[in-house]
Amino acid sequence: MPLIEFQDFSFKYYGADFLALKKVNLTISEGEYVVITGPSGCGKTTLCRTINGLVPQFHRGYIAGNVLVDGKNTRDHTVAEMATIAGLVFQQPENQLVTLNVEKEIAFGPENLGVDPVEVRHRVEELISLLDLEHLRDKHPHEMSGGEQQRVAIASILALKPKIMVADEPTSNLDPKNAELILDIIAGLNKRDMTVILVEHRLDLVSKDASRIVLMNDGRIVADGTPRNILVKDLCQEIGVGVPKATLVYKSLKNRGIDLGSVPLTGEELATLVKEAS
């Protein structure tokens, strides 16, 4: 059974003039790393909110079809019930940081779910170590950089021990160095068997780690497959998706009759293929 399954799912926010999601069918298995991408306003954020139950439990509106997450229909379970299955990291980390320091922030979720205090302390220490937060332990969130805030936000989600991490453009307000750090952390979590659904436009940084890319446009899924199969499609450029430069070079060479034999996703892969072909 899939870990996540969208079944002909449509949604329109109250007061909106159009459907945010239109008859979405999507299945995601345990352990996958799925990147959701597409132009602004295509429904990516709504899709994320649906996986942890914010849609339809918090964001109300017209709904058709079903979303099953770990066998639970999101129509029938509260956001609190879904929080230990699917954790959502927001685009703006300050919007989900609510306490006075990092320790308290990481402990906040499990404490509110009634987790044993000894276990809460264990989780706090484990995550401070895992995400290199020791030097921030006693800092107020507003005293930290955007990258540091995002690491704390990830830690606060992981403290609930969810099966799934959903991250909605977590690097959009970060410089390239911090963006790469956050994306490396997320890829590392996937390697530790966490299922990851990531909304991201920096495909040059994430496509090498992703198992799948789901391309959205106008509330629909318009392509779904491996990064090497999806990113060579002309559709990506037609709807404004930022294809990695190495892949664009491959396409350009192929149009001139030079086939490198494999689709590169990084500069290093491109350099290797060019060297082998020469």
The other form holds:
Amino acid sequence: MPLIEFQDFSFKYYGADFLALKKVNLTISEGEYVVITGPSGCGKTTLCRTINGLVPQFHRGYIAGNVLVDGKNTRDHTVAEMATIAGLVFQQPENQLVTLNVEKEIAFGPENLGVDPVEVRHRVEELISLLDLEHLRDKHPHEMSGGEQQRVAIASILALKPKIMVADEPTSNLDPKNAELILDIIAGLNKRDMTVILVEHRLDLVSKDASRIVLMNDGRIVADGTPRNILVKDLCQEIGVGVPKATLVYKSLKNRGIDLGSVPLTGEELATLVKEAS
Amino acid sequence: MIILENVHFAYDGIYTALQGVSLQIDDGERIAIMGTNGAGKTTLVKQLNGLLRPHRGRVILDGIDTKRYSVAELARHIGLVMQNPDHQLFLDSVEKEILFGLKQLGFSSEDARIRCESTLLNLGLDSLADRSPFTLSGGERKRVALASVLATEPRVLVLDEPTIGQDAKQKENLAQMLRDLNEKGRTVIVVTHDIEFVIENFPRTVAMANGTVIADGPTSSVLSNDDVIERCSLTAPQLTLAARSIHAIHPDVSERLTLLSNLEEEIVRVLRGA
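Other form of same protein, the form predicted together with the partner chain, not the form predicted alone:
Following is the full complex, with the preceding chain placed first.
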């Protein structure tokens, strides 16, 4: 059984005069790392909100079709129920952090769901160690850098032991080193069997880790496949997707009759292919 | 011309955000300011339009210390687009948001309307003119904030992280608008982590760390310096990494190549020559 299943799902926000999602069909299995990309305003954030039930439970509107997450129809289950299945990491961690220090922040979710205090304590310690937060333990979120805040936000999501992590441009406010650190953490979670759905424009940063790219445009899914298959499509450039520069060099060379044999996603891969060919 | 003379600033008197920044910005320049989260970039640009004032040192606009000017007076010369659009947007339609600044600055309603329309078109917002900014996506809200300032064509345009949430096409549209404004003589200053955006569009880069300027000069040399890359928490662009690696085997390929077309030509030469 797939972990996430969109069945002809359409959604229009209350008060809007257009559909944010149009007859979306999408199936995601356990353990996948799916990058959702596409022009701004194409429905990526709405898709994320749909997976943890914020759409339609919090953001109301017109719905057609169904979304099943771990067998649960999001029409019938509260966000609190869905939160233990799918955790959502926002773009701005400051919009997500609510308590006065890191320990309380991580404990907040499970405490609210009535998890046994001994177990909550255990999860807090485990996550402080996993995400290297020991030195921040007593700090107020506002005293931390953006990258540190985002690590705390991820920890607070993981405290609910979800099967799925949905992250909506989690690194766009971070400097490149901190962005890389957060993306490495997410890739590491995926290797430990977490299903990851990540929204990102900067495909040069995430394509190497992703098992699949879903390309959206105007509320629809317009392409779906492995990064190497999707990123060479002209469609990507037509709708404005940020194809990695190394992949663009490959395409450009191919148009000039030079075939490097396989599609590079990083600068190193491009260099290796050129060295092999020369 | 803007001159910063030994500018110091601390938010609460304890944490020093700027410690002695000196900088000269000539009219018509395109400058990128880069650095780690917390390096002082945003604090620096807020000194330019008077949102923050130096605790020590001076900011001089065309020979006059800006402490003589109010923020409103400085706004006539210097337009700032903040990092978070939600700190800037407050009206209930995109069009009203753009017209607001134009009217405040005294543009006639006819002129304001023309500028509003062309800016919305250039930034791909024309179909959203009647929407409330609060119903738009993050990337779209960011472009509305940009449009509200770009439309006024200030002499000095300061953009804090303008590429956040923008797809490749929108980024290119934005770059084109900035180049056009620059050709009309406007000074353009961006704060950004987007190294490719800087390489392609900004001839001068100021690198900051811990509230000081650690490098200032032509982008190609500032960003070829590994120490700067490291201290600014940047990562070298893909094409630079590729060029370096190819250079190790083919020393005649420059290891400092950063533009796609250059690297492509070099690869063609290496492969066809081989």
